[in-house]
Every structure is written in structure tokens, then in C-alpha cells.
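Next up: just one chain, as C-alpha cells, the form predicted alone.
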Amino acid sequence: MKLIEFLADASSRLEKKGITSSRLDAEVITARTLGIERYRLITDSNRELSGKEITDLEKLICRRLEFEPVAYITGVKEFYAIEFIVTKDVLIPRPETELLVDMAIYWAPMHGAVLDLCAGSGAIAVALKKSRPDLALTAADISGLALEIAKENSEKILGHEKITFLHGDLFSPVKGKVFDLIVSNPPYVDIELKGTLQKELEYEPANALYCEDGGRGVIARIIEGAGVHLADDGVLLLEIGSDQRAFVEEHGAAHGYSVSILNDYAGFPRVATLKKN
């Protein structure tokens, strides 16, 4: 079979499955399979494929048409023009949530000290410091297999020993530290939305995905526990859902914050920013 037969046969199935991004995830899948960029999909379109090539391929396009992401497929995920490790111990790193670390590169000052709460892959912690290598990183997680993950994507990324990272729930593992800046992209969907969603969704962590209270009781804990770990001049900065954007703004200002919500690309109110007032 040649390769351009076999896109055009995968791109068919997914796209009967219901997979809008059909024709995308069957090159994804099958550049990062062959080793190759995504061109060259066109410029060795009638190229045969070996019978193991085949067979590997068919593999992963079956279980991207069970709906699994392509993210997990592969093993990898872009994030800030950054290649990330992901497994499906972590959150895949979103594009929306790059407007975060756009955020943070503005607020944290020179040779600020910044805490990332919910780490997860790392993504945030790792774009920061990539971009601000005058910065003292310190990420946290409650989750030590996705810290697993933050810590091979660091050392990958950035080198050893570049950022420290810490096992526990929230400000549990940063007790009577400081910080100048706290970011944090927290659960915050609604568990009882849970199985009701996209199917890709099910196999994320449930625990990085969803939250009690409607989607805010993770940020109303870190509202709250913030105060005592910012800097008197610091800022807290959160990723929130698009229906998210009045509760932020109370709970925010009844705990002593000026609360200003930026919306992203897409018109919805996306990272709020919280500072002491």
C-alpha cells in the first residue's frame, strides 16, 4: 500500500467515526510513526509502506479511532513552540493555556521567585523558564506519577536541575515560603459534567480535568491559601472556565484581591489575574 493510500483510508475511517480532525490526526500519527516531517506525507506520498510500517500504523489509528488523543498516541504535545512528553498521567497541554504563561512573563519580575501550583507535564513551569531564565521556578503537584512526567520534561527541556519540584496538595509543600508570583492552571470542570463531554476527555486524569463545587473548589482553595505565600506586591494569576468569570471576581476581592479577567482568543474569559491589595 502506498502512503498516500493509507492517509486517505485513515482520514475516511476517523472522519466516519465522527472525528472532525480526521485527516490532521491520520498525518500526525503517521509522520511521527515513520520518523518524518508532516511534508514530506506530500513529497513521498507514492511511497510503499513495509508490512511492519502498516501494521504499526493501523495499531495507533485504531486507537485514535476509540477516540483516544493524539497526544497520548504519540507521546508528545506542542506547548509554547515547545515538544512536551505527555502520558496519560498528565493533563495535555493546551493552546489557550499558553495565554497563562504570556501572563506570567509579564508579572513575575527580574529574579522573582514563582510557584506553579498543579503542575501537571510541566508545560507551564518549563515555558516559563525557558523564556525567563532569570527566574526561580518551584512547581508543585499533588499527583507524584505527573511529577514523574514535569521532571523528565525539565531536564529534557532545560537541563538538570532547573526547577524544583514538589509533591503535595496545593501550598502543602511550600509551608512559610514566599513567592512573587503564583500561577496555576487548577482543575476547574464541573464533575458533574464528567462522561457527558468530549471522549477524549475520558482519558485524561480525572483529577487534573475535574473539581466539586461546579468546577470551583480548587480555585476557591487557592484563593484562599494564597495570601499567606505572595509577596506583598505579588500577583496570583489562574487559568478559569468560561462561566467561572463572577465567582473569581467575588471570591477574589472578598479575600482582599483586585481581580482583573482576560479573555482569550476565542472571546472567553480565560486567565484571571489577582493582586493584594
Ligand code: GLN
The other form holds:
Amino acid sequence: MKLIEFLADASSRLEKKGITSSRLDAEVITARTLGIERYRLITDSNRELSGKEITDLEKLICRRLEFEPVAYITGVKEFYAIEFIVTKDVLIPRPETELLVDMAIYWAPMHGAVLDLCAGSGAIAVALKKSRPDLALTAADISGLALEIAKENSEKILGHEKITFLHGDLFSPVKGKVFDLIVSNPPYVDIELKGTLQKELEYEPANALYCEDGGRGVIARIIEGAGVHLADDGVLLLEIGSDQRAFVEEHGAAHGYSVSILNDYAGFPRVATLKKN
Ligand code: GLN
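Would you generate the structure of this protein in the form predicted in complex with glutamine (GLN), following the form predicted alone above?
Following is the full complex, with the preceding chain placed first.
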């Protein structure tokens, strides 16, 4: 079977399953598995695939047909123009979260201390440290398995021990510590919606996506707990759900912050900046 025939067949099967990015997904999976860049799928489209290549590719396409996200199939996801290792133990970094990194780069003072809460794969902390090597980064997560991936990413992308990783629930591992900036992409999807959204989400760690109180539970706890860990002119940056704007504005103001909300490039409220008054 020629490469061009395999790709046509795989993307048509994915399309029939209702996967809208069928061609792209087939190409990304195929290029990664063959160890070539995507453009080579065009330039080498008449190349004959070996029996082993077809078997290997077929297994992966079958996983995608079961709605497993491409990033878990390939084991990597690009975020902030950096390739991160991802496994089912971490949320797949989303493009809209790049805005949170932009804002962190903007707000963090020179040589400031920064905390990334709910660090997951380490995408935010690593991308931030790569852009701003002057910063002292601490990354914390409740999941020990996620922290292992974050450490691997940090080691691979930044080198040895550039970030301090701590294990525990929200602020519990940073008792007594103060930061100039706290950044977080916490779980904020309403737990009541679990099982009703895209099938791909069912592969991601539930504790990284969903939480109680209409998805506000963890955001509320971060706003309530951040005060003692922020320097006097410190800033808290939170990724939020598009319907959480009013809640974050009110809860932030009630805890002594001036709050402003930035929309993502799709036009949805996404990054909340809470400045300590
Ligand atoms: N933006 C993600 C999604 O909707 C949610 C990420 C999160 O809960 N932090 O899939």
C-alpha cells in the first residue's frame, strides 16, 4: 500500500466517525510514527509502506477511531512552540493557555518568584522559565504522576533542576512561602457536565478538568488562599471558563483584588488578572 492510499483510507474512516480534523489527525499520527516531517507525506506520497509500518499505523489509527486524543497517541503536544511529553496522567495543553503564559511573562517582575499551581504537564512553568530565565519558578500539583511528567519535560526542555517541583493540594506544599506572581490553569469544567462533552475529554485526567460548584470550586479556593502567598504588589493569573467571568470578578473583589478579564483569540473570557490592592 502506498503512503497516499493509506492516508486517504485512514482519514476517510476517521471522518465517518465524525472526527472533523480527520485528515490532519491521520497526517500527524502517520508522520510521527514514520519519524518524518509532515511535508514528506506529500513529497514521498508514492512510497510503499512496509507490512510492519502498516500494522503499527493501523493500531494507532484504531485508537483515534475510539476518540483517543492525538496527543496521547503520539505522546507529544506542542505548546508555546515547544514540544511537551504528554501522557494520560496530564491534561493536554490547550492553545488558549498560551495567553496565560504571555500574561505571566508580562506581569512577572525581574528575578521574581513565581508559583504555577495545578502545574500538570509543566507546560506553563516550563514555557515561562524558557522565556524568562531570570524567574525563580515553583510548580505544584496534587497529582504525583503529573509531577513526574512535568519534571521530565523540565529536564528535557530546560536542563537540570531549573524548576522546583512540589507535591500537594493547592497551597499546602508552599506553606509560609511568598511569590510575586501566582499563575494557574486549574480544573474549571462543571463536574455535572462530565460524560456529556466531547468523547476525547474522557481520556484526560478527570481531576485536571472537572470540579464542583459549577466548575468554580478550585478557582474559589485559589482566590481565597492566594492572599498570604502573594507579595504586596503581587498578581494572581487564572485561566477561567467562559461563563465564570462574573463569579471571578465578584469573588476576587470580595478578597481585596482588582480584577480584569482578557478574552482568548476565540473571543471567550479566558484569563483573569487579580491584582492585590
Ligand atoms: N479549556 C479546557 C477545556 O475546555 C479546560 C481546561 C481546564 O479545566 N483547566 O477542555
